[in-house]
Amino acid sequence: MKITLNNRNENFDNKTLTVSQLLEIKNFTFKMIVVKINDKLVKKEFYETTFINNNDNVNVIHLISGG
């Protein structure tokens, strides 16, 4: 499977991949993140059931607060 992840081309051996699996494989462990697939926001409660498809554009954004 080929996807674009944060503006970089990535290849995965998986034929199917959920958002949760992607986060685990790529070691995204930060608690406050936003995931968008093809510019559509994926709510955290749907990470386990939302599938990423071949050629999807995925953005994983870390939210950082400060003053």
Contents of the next structure:
Amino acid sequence: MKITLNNRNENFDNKTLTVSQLLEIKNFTFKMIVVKINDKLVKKEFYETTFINNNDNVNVIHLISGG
Amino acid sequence: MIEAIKNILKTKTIGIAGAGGLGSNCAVSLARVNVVNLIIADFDVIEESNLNRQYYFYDQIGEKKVSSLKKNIENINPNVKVKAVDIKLNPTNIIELFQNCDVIIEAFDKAEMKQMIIETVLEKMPDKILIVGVGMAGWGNNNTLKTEKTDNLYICGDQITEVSDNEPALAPRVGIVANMLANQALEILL
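Now show me the form predicted together with the partner chain; what you just gave was the form predicted alone.
Zooming out: every chain and molecule, the one shown earlier first.
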């Protein structure tokens, strides 16, 4: 499948991926993140059960301290 | 032109979550351009170490940030009505406090608080515009500071540099991002 991840095109052999699988493949191990699929928030407790599909627009925002 | 801008901005309300480096400088900028309704929430007290970037004065050390910021803002522009709220923000009181704001500005220092407010606003108030500051530690690298927008969420900062002993939060970069937050709010409101 083909998705947009943080404004870049990405291709995966899988037909679908859970959010958890995507984070693992991309090595997004950072603790503090916010995930949006097609501009809709996916909360942490739903990472295992939410699927990303072909043509989805995914944003993974890494939050870091400072202010 | 300046009068027209002031007349628009005096009808707007901006909520600011946090009165540290981002929040205090952002609030002062907005007050200078006559955003007269500001709701500012913070629970912290001014420490000497804050004065390297936050809009407070030496004789205010030990005072509550929100009450000192209200005073400093009223000394700059007496038209501004600051609602200073001495509270630690959480998913419940964020909604109560900011539900009538035109724009919410995230100005926390800790990553987990940034995550909390983004999740709260996106989930519970999805139509609300939220501007956040992410990544402003150290010095130099002017050109890495940028703004990214996805739907109603705007992220200002480099999204990379985290505050540490080697890369402290300092007035110039924190002040730039604080003003990026204010500037983005103006772009949305005007």
